[in-house]
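Next up: just one chain, as structure tokens, the form predicted on its own.
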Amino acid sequence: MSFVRSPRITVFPDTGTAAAVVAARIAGALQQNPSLVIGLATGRTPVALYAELARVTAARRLDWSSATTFNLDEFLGVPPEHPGSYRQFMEGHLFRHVNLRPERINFLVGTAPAEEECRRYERAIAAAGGIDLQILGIGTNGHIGFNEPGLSLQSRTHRVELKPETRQSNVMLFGGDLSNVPAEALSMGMATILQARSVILLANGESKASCVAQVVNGPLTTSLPASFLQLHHDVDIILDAAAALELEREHRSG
């Protein structure tokens, strides 16, 4: 199913479904052209994603020995090699199944000084020129990113506060604690997100239905910082059928 609108967005009827298209659309893009420069998200939502993306570089024999990769956050004061950080998520889910070089996978390094890593970071994707093709995931509380709901937001690659929330949907990377969760991390900031050339939004089931439908139909708040997305112009948000949910009875009852 899908809305025509602003950004486009479009509903599958299960989590893998969409995966499967996201995958290939980035297959076929990396295919076009194998400098392709691609902004990563981590967390639960693209699990399948990148278990898809595995599968279809086999299967293909996808090239990714020219593309570059910048993923958008990383906890703060986290080294690259311990096990909770999201260089080792990305390690796992994604970097160990293709044959993208080292020098062409760029992060965050958590724990180098915090302020000139930013800016370090800045200066990369801009040495790059700038990325084609953004990933998003989303939180239940409208992030993208580490870009949290606040009075204002951050432009630029920054260090962040993270909210209860957050640290709360990554426990499971900190052993099940969450006192062992960082209260910091560093993120891209939104005009660097908005900067890339498309964007893809991805989101599954029920807890962020709601959350969906505002950044589609609300106003542009920092509260939500998702909502933002509505500037760019050409943003896909990808949907399982839960995530639509909201959406959905919206769509029936005007």
The other form holds:
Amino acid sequence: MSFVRSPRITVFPDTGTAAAVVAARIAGALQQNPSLVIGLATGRTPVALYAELARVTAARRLDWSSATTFNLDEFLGVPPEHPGSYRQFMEGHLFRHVNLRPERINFLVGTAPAEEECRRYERAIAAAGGIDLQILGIGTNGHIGFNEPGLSLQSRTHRVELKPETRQSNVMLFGGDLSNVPAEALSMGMATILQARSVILLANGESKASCVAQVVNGPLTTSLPASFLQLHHDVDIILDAAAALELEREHRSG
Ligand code: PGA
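Having seen the form predicted on its own, the form predicted together with 2-phosphoglycolic acid:
Expanding to the full complex; the earlier chain stays at the top.
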């Protein structure tokens, strides 16, 4: 029996190289299993990955028609067609570049009655057979999806109040005006995320370096939700050089 050390940490010199390697892995997984169920993330971090996936899809004529996707989260009260919605973010960065079937694209609908919408999403994930490969970014406060730091974490898809720093980092989606950024969102829960068969966490830039070091070497704590990834047996953490700075500092000082 062999044990794989998880999380596996890989550091690339820059975001572009990291994106190319992760895109190649997703493309390979899709070729091996055309019915792959992929969990997707939004934010600045995966932009290079989606650009690379669009490029690889065109170059290799990748077929997404049997694949299924589930995005992690959406703003509460924001309709799917709103330019600031995560749905529109995904349309622009990935969906319009690949031949995913619309009925296989799963998204939380921010304008639906929240509690029922969360239950519907959990049922849809279960009906798809669970998520094979979940892509994650990490907030500067250690959130994954919109599982914000706090005294407790919700295990399943739920309605969540966004932290000020999270609203601030999404301000550009809402015309640069913080007062337009919704105060709440819907998000997959921690257990939902941890049930994915494989997880790839991406982090770029020095603003993520301290969080990343705590995720890898710190205690399990609800004040850093991503630390719960330590419980998962198949996690890859993919970093650019800047996001790895604190880990390297800790490593050098023993
Ligand atoms: P970012 O957000 O990629 O825009 O830094 C990451 C996240 O909040 O998950």
